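A single chain comes next, written as structure tokens; it is the form predicted alone.
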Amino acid sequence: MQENNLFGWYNNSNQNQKEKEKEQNKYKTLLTVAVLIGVVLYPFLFVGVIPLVIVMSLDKKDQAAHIDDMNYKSFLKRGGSFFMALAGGFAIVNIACFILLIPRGYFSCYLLFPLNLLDTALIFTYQTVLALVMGGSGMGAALIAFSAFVSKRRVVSKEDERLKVTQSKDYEERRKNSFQESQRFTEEEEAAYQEAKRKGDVEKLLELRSRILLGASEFGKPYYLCTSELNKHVLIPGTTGSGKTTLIQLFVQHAAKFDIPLVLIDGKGARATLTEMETIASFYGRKVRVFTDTGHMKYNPIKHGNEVVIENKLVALAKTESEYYTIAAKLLLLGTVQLIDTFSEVTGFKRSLFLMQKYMMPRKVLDLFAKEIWKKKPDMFVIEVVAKTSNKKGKGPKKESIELSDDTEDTSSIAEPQKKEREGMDRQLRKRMESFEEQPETERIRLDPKTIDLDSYYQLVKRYSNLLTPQQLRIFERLFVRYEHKENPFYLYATSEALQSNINMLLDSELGRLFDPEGAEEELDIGEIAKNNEIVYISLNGLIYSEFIVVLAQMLVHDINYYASEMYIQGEEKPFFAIFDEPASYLNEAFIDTVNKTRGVGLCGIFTPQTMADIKKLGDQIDEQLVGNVNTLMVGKTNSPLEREYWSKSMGTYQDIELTSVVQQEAGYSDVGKSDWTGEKGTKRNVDRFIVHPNKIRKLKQGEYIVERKASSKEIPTQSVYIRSVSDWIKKQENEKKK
């Protein structure tokens, strides 16, 4: 058995050795042929090296320019067949020229050293130059084709090629000075904008409007993001200090320069964000309108939209743990909006939360209906009741004294006919007496609608409800009559206490004044913001009003939704930046869905959470929905290993090869039991590598983001970008002006 193994090993070893020798012989043969051709055609070889050097230099630059693209092949590798065909074509042309046209010209090329030392009748002429050019071009094409062949045969992983660049001195220098690198192209971009604006060059302004200069790529090139890509939404996760505020400034600057409406909803209420926005807007002659808990701008969330839109806006106030009570609250919302709209013509009502708060009290609602009935029946509150009988002497109706026959009287002496007549008279007298008994006295009184009990009030209004208009009657039936089979007709009001309490809590708090549109100098209106291309900052103090941030954000996003519906009807599309900073404070499933449906009218949703873990805590797989609904991803610095791995997996992998080498022990080169000598054998296998390795995310610096773009019409590789600081550039400009 051991012999068989021994001989088997020997035979395999022998076979491998023969195959290896065979490969070496192929290489030696090819090299020998190449050397012979070079010796024979040496003058053309000298000239042919020139195009080879040029092409190799261009190929190196081409590879460096596309080092970020893992699937890119340089034109030398792609054009191997072309260069081979070109070499063949030149060979045919040279042979034809040599035989038919300028044979002396080709021979005279050999007057180059060392054959110029020989005595010949050949001399340099224009034919010599022409032959050198033709022959050198053919030889250059052959050398390039040979280089392409060798390049294709060379086994080098994409990772190794990338490492050559990322470990180069230039790359390290750029990363070390990333801030200066990011600002490198700002002056050129701004100069182009100012020049186009001065000349009124509309075409150039539209070109600049269609792109945003983010900064510089890790490979030293200007990095632009198309404005149209924002329309398919952007996600910018990054921990505190990663540079999200700097990135947001770019969108604010672009909106200020090109009159694009922008709304920023800040979930944490950071003063620094507002300050930077105002600095940037002011530089371009724009103003930032501010809606905060300390400001004077007012907001009327129920100003626009039908009852369904309003119900969707206020649904956060209506929701309870019980679906039963939530549905009742939604019905009350719908009914109350319909009530206000129905009576707006006769009362001059203008929608507001305070008006809705008032008419969620059933007595106030009954007052509305009663007032309309009273116009047609002024005595509706006047009723007749039984008067109370007084015990005082001389009061009350006077009774007539009537004497009846005594039943105990002896009637035996009375004849029978007379007796019957007497009894008939007695019966008549008794009836007459009964008719004179005391009758109840009635009186007319007027009811007070402020004090009458609700049940009686409802019954009174219902009695005369036929005097209401058909529309008013429908609302009355929706709010009351259809619930008579319940415990009482006030079912909706009784089961919607949570809704009423939430509205009361919001309007009775310090924030209540923000929702009172009466006498407002400024009003927050998404439609007006879009129409006038305004920049608006919206925030509440997250430490104090965290419960109301969710409500406010949902109201605003439904206002955006309503604006979008109006744009759909008009068939218009217009860019509108909506930045949702720290969205973990107010995000939900309906929120994402609503924002996503407004893409068709130009809405650009930009979400900037600190971590996806914050979003994940909201439940309902909202984190997955958010990632699934964005097409541009900008990942900044994160401290969580799980988060880094999550983003690496999200950005996917590319196919590469992995090379291994055999490490063996050879006597005299190492200690016993150690292997450190690399042998000539190895293996090659296909592997999947992360496009962005978690370690790369871990090493990100402040202001450095990895950008993945799925919405671009071109295939743009994922890479790191050094984000430029707009506020720092503006401060620099202002300091220079002062000097």
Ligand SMILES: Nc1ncnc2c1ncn2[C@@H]1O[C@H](COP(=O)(O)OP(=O)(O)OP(=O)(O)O)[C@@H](O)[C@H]1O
Given for the second form:
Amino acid sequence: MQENNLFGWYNNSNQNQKEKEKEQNKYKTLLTVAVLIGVVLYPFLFVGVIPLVIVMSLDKKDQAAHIDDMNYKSFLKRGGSFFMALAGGFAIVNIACFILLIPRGYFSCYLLFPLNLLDTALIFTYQTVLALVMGGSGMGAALIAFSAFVSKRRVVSKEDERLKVTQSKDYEERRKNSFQESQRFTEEEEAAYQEAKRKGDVEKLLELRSRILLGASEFGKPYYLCTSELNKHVLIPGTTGSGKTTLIQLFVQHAAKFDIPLVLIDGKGARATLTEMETIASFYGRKVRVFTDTGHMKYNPIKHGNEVVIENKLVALAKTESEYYTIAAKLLLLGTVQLIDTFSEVTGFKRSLFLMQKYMMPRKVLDLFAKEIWKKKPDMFVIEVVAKTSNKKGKGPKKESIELSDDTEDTSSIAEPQKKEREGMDRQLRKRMESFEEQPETERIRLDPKTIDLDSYYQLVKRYSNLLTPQQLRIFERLFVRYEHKENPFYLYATSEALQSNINMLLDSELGRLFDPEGAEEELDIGEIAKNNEIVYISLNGLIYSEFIVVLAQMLVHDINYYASEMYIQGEEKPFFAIFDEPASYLNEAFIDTVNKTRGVGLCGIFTPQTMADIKKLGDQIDEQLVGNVNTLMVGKTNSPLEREYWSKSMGTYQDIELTSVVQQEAGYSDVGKSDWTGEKGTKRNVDRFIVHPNKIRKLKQGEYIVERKASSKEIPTQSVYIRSVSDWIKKQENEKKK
Ligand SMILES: Nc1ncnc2c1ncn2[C@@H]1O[C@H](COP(=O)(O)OP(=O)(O)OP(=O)(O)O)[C@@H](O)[C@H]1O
Ligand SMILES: [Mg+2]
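Return the structure block for the form predicted together with the ligand; the form predicted alone was the one displayed.
Then the entire complex follows, led off by the chain already shown.
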């Protein structure tokens, strides 16, 4: 066994040795042939170097142009067989020309050496030039084919090629001056815009509108994002100070330049965000409209949409821990909107939160119905009651006995004539009794709807409910009658205390005035913003009104959804930037719904959270839903290792090779000629590598973002981009103007 092994090993090593020798022989033969060709055909070799140099420099440029694409094969690598065929073709043509046409031309190419040593009749003619061109081209093609062959054979991992770039001096220089680098292409883009605007060049303006210059890529090229990609939504996670708000400025600038409506909801309420927005907008002659807790713009969240839309919009106010109570609150919301809408014709109501607040009080609702009934029955509040004295006289029981005889006595066994006589007597008696009762024993009193107890009020309205219109009656039944089987007909009102308290809290707070549309000079209306291409900043002071931000943001998202649904119905599409800065304070499923459904109408959702962990905390797997629904990801500096890994994984891997080498250190000075101890042997295996390694995310600088694009029509490799600061650029322009 051992012998066999030994023998086998011996055989193997012998075979390897033979193969190696065979390789070396092949290499030596090839080298000898090449040297011989070079020596023999040297004039053509000299000329052939010219196309080789040209092609090599073109190839280098091609490589540089696609430096960001690890899978890109430069044209030299792609065109190996073409150059081989070209070299073959030239060889045949050259041989034919040499034998049949211009042998003297070919020979005269050697006039410099060695033929100048001989006494020869050859001279330089046009044939020499022709032969040099033909021969040189043939040799050039052969040299190019050879270098294509060599570059194809070279085994280099993509990682190593990438490292060569990222460790280059140019790359490091760009990175060191990233803010400056990010502005490298700004002037050109702006100049093109200003000129197109001045000339009224619509085509150019449309071209510029269709892309946004983000800044410069890590490879020193301008980096654009297509406006149409934004429509598939953008997620920009980055730690505090990583430059998210600076990035958002790019969208504000684009909206200001090209009249695109934009709404920015700022979850933090940072003053600087607004100031910078205003600086940018005014540079392009635009205004920013502002909805803040201290501003004068009003918002009527229930202005548009049917009752279901409103119910969804206000559901954040209706939510309680108990599903049971939440449903009751939703039903009350629904019913109250229907009530306001139904009565709007007769009362001239205009929907508002204050009206909702008012008509969540059952007495006010009963008043509404009562007023309608009163129009048809003015004495509805006048009732007759038995006077207190009549009880003493015992009139009540008498009436009761009459009614009883009327209702309960069985008259079937009495003979017909007797029956008639008896009925006649009853009627007489009843008449007498009634006239007797109408006198001092009963009194008419007028009830006061303000003080009457709720139950009696309800009974009174119900008694005359047949005087309501069918729609009014339907609402009355929905709000009260349906719940008679419960403890009381006011069940909806009694179980929706949380909703009522939340609405009261919102409207009774300092913010309340923002929701009063009465006499509003300016109103926040998503539909109008879209129609008039406005730029709007929306924010509440995050530190004081953190709870209300959630409510407000959700209402606005429903407004956006409603706007989108209207656009769908009209079959229209128009870009609309909706930016959600710091959304972790207000994101919920409604947003995901918006992201999902609003693509078709041109809505571009841009989300800039600090960490995905904050969004994860919101539950319902909102983080995953959000990541799954956006198609452009821009990852900034991230502090959490877990999150770095998460983004890295989500951006995927590429197939590469891994090369290993053995270390071969020899004793003495035998390897003194080698620059390192890397041996000749090594291994190669396929590996998967991260397209963006977590370390790369760790090392991101302020204002540097890794951009992954899934919505682009072209395949654009994921790479990092130095984002330009629009406000810095504008400040610089204005300073220069002052000078
Ligand atoms: N691309 C950039 N060019 C120049 N300066 C930048 C750039 N990005 C960020 N900065 C600088 O960093 C500061 C913080 O950036 P920014 O406010 O955009 O960060 P942020 O991610 O929004 O932070 P936060 O989460 O705290 O709101 C800016 O005031 C600006 O000075
Ligand atoms: Mg910010």
